[in-house]
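Next up: just one chain, as structure tokens, the form predicted on its own.
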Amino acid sequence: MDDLRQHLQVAGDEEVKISARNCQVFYGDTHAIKDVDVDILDKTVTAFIGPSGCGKSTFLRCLNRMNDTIDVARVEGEILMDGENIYDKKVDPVQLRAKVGMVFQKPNPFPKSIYDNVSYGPKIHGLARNKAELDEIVERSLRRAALWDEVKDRLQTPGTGLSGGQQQRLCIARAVATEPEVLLMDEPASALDPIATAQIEELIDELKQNYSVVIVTHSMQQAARVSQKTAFFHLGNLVEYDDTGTIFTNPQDPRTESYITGRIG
């Protein structure tokens, strides 16, 4: 375990946020996730890559514990955070959650107004004294997301109300609103027309300095384009990680050139 701590400090020069070892995912009999073994840098954006069904999904779900939702879901080996494992008995999934924020492939805001989206995880965390320092979370998460200029006038108006996009960023700002360290976001754009889908990635590039960003997408082409690590996953197995120009241009494992050149998938 010591040795494990010492490497999680830095790979390379780079330090690491999350370190899985040995991680299985089992959905009743199912083997859903094997063996992963993976270190995912901090104020980095990695994208998850693979076909429909091979477990990237699965797997992002793993690090803020959203499996222990699903009855039939078990998960074993070890999920680190900050060399902590977050599978441990002492630590609390709610908590847990509000360090690792998720974002969604549909845009779900709740049937609430701008602001209370924004304000809703703040509260429930006592992370505001007052009025005063909800007013300015609020405020500055909806410019973390890019989304204050064209909001900022109508807060109390229902987050329903927003244009896909708008919603979008919007369960960004509420996700980024309890100072977490990592985001996680599965397939933020599949839902999205382009330029909303421009403008998501843009501020993905942002987020990363700020936060260790894991990006599941179907598509190769956003992975390149938003993010420095890659990890391929092919039934339920991460066969290749690597920087994200490696994987796309000199890729080790035939299985991901097949996937990348389009002969799988």
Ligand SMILES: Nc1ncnc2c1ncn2[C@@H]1O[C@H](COP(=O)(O)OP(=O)(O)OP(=O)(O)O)[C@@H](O)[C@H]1O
The other form holds:
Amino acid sequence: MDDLRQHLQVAGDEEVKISARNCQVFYGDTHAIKDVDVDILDKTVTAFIGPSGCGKSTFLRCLNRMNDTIDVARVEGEILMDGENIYDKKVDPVQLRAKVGMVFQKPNPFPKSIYDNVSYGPKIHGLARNKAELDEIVERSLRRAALWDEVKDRLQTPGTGLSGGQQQRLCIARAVATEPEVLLMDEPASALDPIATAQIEELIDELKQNYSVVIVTHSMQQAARVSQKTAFFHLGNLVEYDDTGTIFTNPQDPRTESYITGRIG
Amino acid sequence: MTLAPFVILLLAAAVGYAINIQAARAIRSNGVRLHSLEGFHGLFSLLLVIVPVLTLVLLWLALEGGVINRLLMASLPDGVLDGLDSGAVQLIGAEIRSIAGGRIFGTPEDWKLEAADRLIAYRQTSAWLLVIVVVLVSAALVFFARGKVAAEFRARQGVERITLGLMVFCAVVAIFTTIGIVAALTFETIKFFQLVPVTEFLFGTNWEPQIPIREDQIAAEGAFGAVPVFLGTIVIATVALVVAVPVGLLSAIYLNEFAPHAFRKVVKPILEVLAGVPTVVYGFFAILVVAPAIRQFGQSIGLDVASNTALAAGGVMGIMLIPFISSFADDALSAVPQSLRDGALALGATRGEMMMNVVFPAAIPGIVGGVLLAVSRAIGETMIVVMAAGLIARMTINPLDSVTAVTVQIVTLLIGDTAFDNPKTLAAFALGMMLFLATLVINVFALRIVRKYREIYD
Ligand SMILES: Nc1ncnc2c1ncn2[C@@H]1O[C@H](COP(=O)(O)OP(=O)(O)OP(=O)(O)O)[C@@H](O)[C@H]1O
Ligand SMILES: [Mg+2]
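Same protein, different state: after the form predicted on its own, show the form predicted together with this ligand.
So here's everything in the complex, that chain up top.
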């Protein structure tokens, strides 16, 4: 625990975007997240790793209050974003989710045109004053998701007609179109081939110029490639949180070491 | 005596089952691995006996009467049937049968009494023959099935093949009955159109089907323009849908997305109960409650309202359709994957926006399919309109007027004295045909939409 504090302090010279304090999540009687404290930095990619069922997705969903949509889920503790508790009564979860975008493990484009998929967020949040601005947002988002060149001639065709990798990039474009401050990605590349994965990793690298990005991944290599910070979860506990380099070369906790070297999992 | 073949059949099947299981078990206890478990060997024998023999018995019983009748008529003394038409011959047959059954009226001729004795003898012979045939065939099949038992015999597949045959047979029965009904309908419709021109029926605006049945009856000539009848059905169905579609859809949306769990648990079963209410009860409700209420309300604001308005019939029919549409829409909404809902919420949509912009559009094909099926139920619905709609066909689209419906006309045309060579009666078939075609087209359309939509998410 002392080690952890120390590392958090090292992180202190960068700007903290989200910090969780004593965070607990229960699904009915199941205690899925136990007492998690973590500081997620701005303009940084943070990776969550850990064995299946350890609570990575659950914790990620705490950060944009998506757990509110699950009846049995209950969140305790504090999660501060820019110093404000997002579980406070006066925070509107709808507004919060506009600021904290999310990309899911399985691509989930709406059964609408590519254009409508990307423009949906800006439309409901009134980010564009006219059609020209909306067009611009759509183009910019698709370019950032490295999809523009592939779809610019068929923006009116259904998004569900794209390939799996293209659909995932469409979902990323849809998420960045609302100009979030934080982007949460739950295993965004798990259904993709190596080429599409590489494109997405490149995109994540680029996104961190402006956003704080949190990515859940089962691939150590991916975590090592894209992230600057890594958090290792095990059975609902945050075991270790540190610079990615430290986690992979010099883990402090024996559980982290055995997971990274392939003995837990 | 008629029971005997069935008892024998069941016994034979049971014996075959037991023998085959024994035989298979014997092979297995010798340490040989069976391809199929003992039970399948037993079942194989059971089915192999039951299916063909049962078919044989049923066919026998069905054809027996005709064959015996032939023999009986052929055995009558020469000359007694000379110069009689088919009706009279049938009467004689019936008389002989009732004598054989012990009901003797008056003093029948001797040859009839003899014929009755012969009939009884024929019947007994037939029954004995059947028993013998059943015993022989069953025994043969049991032996055959027993001979099949062997370690490598594929009884599992054998059982499947026989069951498959049975299923094919049932499917064929279902299809042929439908074809038969449609054929009968078509046949009568064609007869109707030989008496009344198609154009008059399809485009005529005057519907007064009261044709005299007896020569001396005083009645109108009869006019068969079906337009006002169909118009009536359309008016009533429209009123029904105006009630059912919004209420059904909104309740489905509420139950599916917004209702607290406890509320949903209470209301869903209530809707299902509503779907189980017999239409006759809705009919009561329409005449006893809704129609008087509408009339009173109309009078209180100075409107002249008929006592059996399209509004009352249609409104109550709409109430009947609410659970139908609501459960269809609920299914369609539930079929939209959770991931789409999550996607919309994660973009910062409210639950209402998520519903209206993402989930509902994704469910529209399924919902449209459900509404179309509701339409075909509305136009085919009979009991409510028979009770609550009018009898006189009027060219009106005013829902406060009394209108009639196609199903109502079919019922009235076929009630009372009917003669099947009369346009009045045949008109019912023509109306039925039109109704059938309309619902067929709507259903095909609806099912196609529903199916297409299923493909998207599976
Ligand atoms: N909706 C839910 N209802 C009840 N329990 C849940 C629910 N979602 C997750 N859990 C439980 O919470 C625990 C953590 O699940 P979570 O999905 O966060 O794991 P994860 O680390 O994301 O796993 P994976 O790597 O397989 O995605 C698991 O034990 C799971 O069974
Ligand atoms: Mg997960």
